[in-house]
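Let's start with one chain on its own, the form predicted alone, as C-alpha cells.
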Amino acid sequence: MHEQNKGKRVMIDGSRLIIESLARAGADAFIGYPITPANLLYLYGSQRMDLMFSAPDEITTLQWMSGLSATGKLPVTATSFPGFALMIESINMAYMMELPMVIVLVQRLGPATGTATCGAQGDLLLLKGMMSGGHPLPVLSTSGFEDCWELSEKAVEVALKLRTPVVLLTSKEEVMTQKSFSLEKLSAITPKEKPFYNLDCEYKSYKPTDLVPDFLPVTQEKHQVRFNASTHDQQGILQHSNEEAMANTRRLEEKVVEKMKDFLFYELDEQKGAQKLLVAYGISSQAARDALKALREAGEKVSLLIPKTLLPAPDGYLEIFNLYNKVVIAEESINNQLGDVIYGRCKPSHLHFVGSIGKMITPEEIMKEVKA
C-alpha cells in the first residue's frame, strides 16, 4: 500500500491495514507461527516488517519476541485462541519484565481448536483473567477497517509508553474479508518514539518515572541492564517479599490502570430523548450499526455505544450504561462476556443480551431484542 494510492478505492482486507499501520507506527519485527484465521497477518508481516522470524511453535514465538524487545525492537505476532493459549505463560513473563510488544488476537469459534473457519467473540474473559495475580493487560478492539488502521497505531503507542505487551483483539471476518475501501479515510501515521534512557547517572531497570520505568536495550554498552521475570526490586535483582519488590509488583497494576485512561477509545452515537442503548464491539458492531439505522427509521429512539478500549474496563462505560433504562449488548457469544467485564456476575435488570454461536449476529436479531 503506497502513498500514491491515496484517494483511490482498493480491494483490501483488515490484515493488510493492521500490518501496514503497525509498521508505520514503529513495529519493526514480526515473529509468528501460522494459524487460521491469522494467516494473512503472518503473510503480510513477513513482507512488510524489517525482521521476520518463522517460529517452530507459539511458545517459541513469544520467547523470541521477548528477546527482540529486550534489544530495543518492537515485535508483533498474530494468532488465534489455540496459539494464544500456548503464549500465555510467556506473555506473563513479558508483562513482568515490562517488554513492549503487540499481539494481534484473531478470534474464532472455540473452545479448544473449535472451528478454524468460523468467527466468534469468545476470548474477552480469557484476556481479562489471563494474568496471574489478576493484573490487567491492555486490550484494544477493532470494529471496522478504520479501526484496523487507527487502533494498530495506538497499540504500538501503548506498548512503548507503558512498557507492556498489548493485545489487539479482532475476528476472522475483520481480517480475512476483502471489500472496496477508500484509502482517503486513513490518517497519516508517524513512527512512535522509543523513549530510551539517556542520562549518565546510574540506570535502574525498574525505577519508575510516573509509574513507568525508563527503557534501555541490552545492546547498548553504557549501562548495565537487568530484565527479570521473577519478583524483583528497582534494580531488577531477584527479591522475595521486601517492600521495594512488592511495591514494584503493585506498580504493574497501577501503571496499566492509570495510564490506560489516556487511551480510552469508543464511539457514542447519542440520540436525544433515547432511553435505550445498544452496545456492540468488534465484528458485532457492523450489525449493530445497521440495526440502529433501521430502528431509527422505524421511529425507535436508540443510542449506540461501540467500546474499543476493552481492558482494563473503563469506568466511563458504566456511567454511560446508567444513563439508559434499557441496555442491549450484542456479541458473538452465548454468555455475555462484555456484560461480565462491566458488571461481573451481578448484572442489573435493565441489561439485556443478544448473542449467537456458530454464526454472525444479524441486524434483525438485534432489532428484535431492542424492541422487546
The other form holds:
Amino acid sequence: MHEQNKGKRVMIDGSRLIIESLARAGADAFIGYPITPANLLYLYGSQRMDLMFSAPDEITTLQWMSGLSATGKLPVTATSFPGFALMIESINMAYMMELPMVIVLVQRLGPATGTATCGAQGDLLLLKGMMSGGHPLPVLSTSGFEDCWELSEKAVEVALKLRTPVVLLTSKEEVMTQKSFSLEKLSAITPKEKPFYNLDCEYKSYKPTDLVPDFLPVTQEKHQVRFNASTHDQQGILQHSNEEAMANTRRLEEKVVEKMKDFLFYELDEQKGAQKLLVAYGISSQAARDALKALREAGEKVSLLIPKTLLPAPDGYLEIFNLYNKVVIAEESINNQLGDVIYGRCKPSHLHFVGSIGKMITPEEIMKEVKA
Amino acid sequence: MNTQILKTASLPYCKGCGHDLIAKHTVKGLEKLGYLPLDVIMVTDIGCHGIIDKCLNTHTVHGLHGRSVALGAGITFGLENPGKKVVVFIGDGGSTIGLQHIMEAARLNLNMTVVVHNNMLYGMTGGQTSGLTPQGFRTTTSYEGNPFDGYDICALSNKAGASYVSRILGIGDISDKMAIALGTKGFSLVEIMEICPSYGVKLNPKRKLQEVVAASGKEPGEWINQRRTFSHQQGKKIGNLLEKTVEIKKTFKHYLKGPKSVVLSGSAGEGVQLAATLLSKAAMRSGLSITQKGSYPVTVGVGFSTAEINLSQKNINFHGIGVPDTVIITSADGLAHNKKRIELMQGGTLFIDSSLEVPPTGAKVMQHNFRGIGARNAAIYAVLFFALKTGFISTESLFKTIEEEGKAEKLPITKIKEALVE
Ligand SMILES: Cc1ncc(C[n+]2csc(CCOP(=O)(O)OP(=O)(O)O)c2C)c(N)n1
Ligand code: SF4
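The form predicted together with the partner chain is what I want next, because the block you gave corresponds to the form predicted alone; please supply it.
Up next: the whole complex, starting with the chain shown before.
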C-alpha cells in the first residue's frame, strides 16, 4: 500500500480495486472487448496497464493474450458470459500451452445475452465443465472489496506459478456498485516473480520440475521454445497418444489439482455448538454475513463458510459440510451450482438451498431457510 | 548454434503436396534475409500445413484452427526486438474461419508475414469445399463443382491495409518472392496457389494449376500499401488508480438512526446519477457508510434513471434494496419505473414531484414542485429537499459537496437555496 493512501476513506467500486491489484501484482497488459457489466474493468485496465489493446471480438482477445503471454507478459481481460463463451476454445488452448493469464468473469443473468445489467451467479458449472477432458481450471471468487484486492493478487500468483489461465469470478453487483471504503484495509502487494528458465543445459518446453514446466518466452534466442495446443510430448512436439504425451496431458490435471492446494482460500466463521452451516460465495456472501449476524443475535447457532477457491473444488469443503446436520447454500441461481460442484447430482438431504434469479438474495431469505 | 532453420528435407506431407514447396521456400526466403532460427517465431494453424513444427529449429507455436494470425498478432505486440520475425502458416480453410483475424492484423499493419496455403479445399478433414475454393472446382462436398466463387483473400487484405500482398503459383523456386514478403515492414500476406493432390487432383484430374487459377480470375500479382506500420500508441497511463480516488473526510454531523435505503428516480439527462453521487458523498462527509448503484435502460440517454443508495452508521454488507425506506421521484419516467415498489411501501416516505399522480402507498407522501427549478436541476433539488425534511444529513454537507466536486457553477445555487427556504 502506498503510504499516502493510508486511512484514506473513498467512494470506490470493486473494478478499480481488481485492476489496481492485478497491475501491482505484475499484470502488464489489458486486452478487452466491451461488455456490460465488465466495462469499468475495461476502462480502468486501459488506463492502468502498461499495454492495452482493443480487440475486435473475444476470440481475438484470448488469442492476443496468448501471444503476449508467450512473449513473457502477464495479460488480463474482463468479460461476461457472452464473451466468455467465445473464449472457451482459446482458454483450452492457453491451458494446454501452459500460458499464464487472468480472466475476470463478471457474471450476469443468462442464458445467452440474458439481462446485461442484472447480476447472477450462474456460471460456476460452466467453469467446471469447460475444459475438454474435464481438466480443472483454477477459479477464485471474490466476496467483498478486500477480496477484489487480495484475490486479484493471488490470481496473478497462481497464473505465474502454475503456468495457467486463471478465472477471477465475480458478478455485476460486486464490480459496479460504489461503496464507501477505507483504503487502510488493503494489504501491501508485491510484484509476483516471473520465473524464467535460466540454465544453459537443454530446455524442453514441457519438461516439468515438480509438475510445472519452466517457462521461457519466444523473445529469447538461447533455447528453442515450443508452445503447442495439440497433444504433445515434453518437447512440445505434436503426438497422437504416445506414453509421453499422455503423461503430459495427465500432468496438466495433476498440476492444477496438486498446486491449487497451496491456494486454498475460504473464510470460516465457526460458532461453538452450531449444527447449522451457512455457505455462500461471491455476491451472496454479503447477504450471508448480515444473515449470520441477525441469526446469532436471535439466539440461533450458525457457522458461516465463504468459499473463495471454487475450482478445483477443494476436498476440505465437504469435510466442513460433514460436520453439520444442516447445510444451507445461498447462490444467485436456481440450481445450486456450488452444491453440484461439491456433491454432484446426488445431493444429501441435509443440504438446503436458497436461490434467486433477477434479484439478489436477501438476508431475510437466508435466515428463513436456516431457521426452517 | 544451429543456423539451419529446417531440420530435415523430408517433410510430413503426402507425396506431391504443394505444402512441401511452400515450407522449404519460406525457409529459404528467411535464410536469404539472414534470419537465424531462434529469431523466427513460426505460428502454425491447424491443417496439413501446420504439422511442420517438428521439422523446424525456430520457435514454434501451434494453436487452434483459424486463430494463428491472431495468436501471431499477440506475439508481435509483445516483441520489443525488431530483429525478430513472426511468420504464420495457415490454410485456405483457416483463413476463412479466422478471416477477422487477418483483416485486423492487416488493418493494424502488424509486423508479421502470413503464408496462406491455398490448396483450394480443406485438406486435413477430407477435401471439403472451403471459402477460397474457386467456382467450378470439384471437392468431396461439391462433386459437381463449387457453385460459388471463392473469396479474394489478397484483395481483402490489401483493402484492409496490408503493407504488402502477393499471390503466387506454387511452382518452381518461389523463395525470392517469399523473401520480398518476409522482408516487408508491416503486415504482409502471400497466397500461394496449389492443388491438394490427395483430393483436389483426384477430383479434378484433367485440370492444371495455371488453368484453374486463370479460370478463377485470381491471377498472380502484388498489391502494395504505403502505410505506417503498427507501433504502440498508448494513451497517458495512470500509475495508481487509488490515487485518482478522492478522499472524503468526516467534517459534518449526521442525525441518522438505523440504516436507511433511498431510491432516487427521474428521467435520463436530468442529473439523477450525479445527484445520487452528491448525496452519497455528503453522507460520507457526515460520517456515514454508503452504497450506491445506478439503473437505467441500455440506451442511457432516454427513459428512466434510477439510483439506489444505502445509508448507515455501520459498514454495509448487503446492498440490495427491496422495499425502500425513502423514494424520491422527480419525473413521470421515474414514477413508472418505481410504481410497484412505492405501492409495496408500508411506511417510510415518498417525496414526489407535485405534477405527478400519487400511487396508492403506505408511505408518508410529501409532494413538492421539484421540477419548478428546471428539469435539469430537479434531482439535486429533490435530494436537498430530502436532506432538509428528514434531517439525516445537513443541507450544508450537500452544498459543501457540490462545491468540492466543482458543480457549484453549473447549478443555480442561489435559486435553489431560496426555494428550499420557502
Ligand atoms: C474450430 C475448429 N473447427 C474445425 C476443425 C477441424 N479442422 C481441422 S483442419 C481443418 C481444415 C484444414 O483445412 P485448411 O485450413 O485449408 O488446411 P489444409 O489441411 O488444407 O492444409 C478443419 C476444418 C478444427 N480443428 N477446429
Ligand atoms: S491431404 Fe492434401 S493438403 Fe494434406 S498433406 Fe495430403 S496432399 Fe497435402
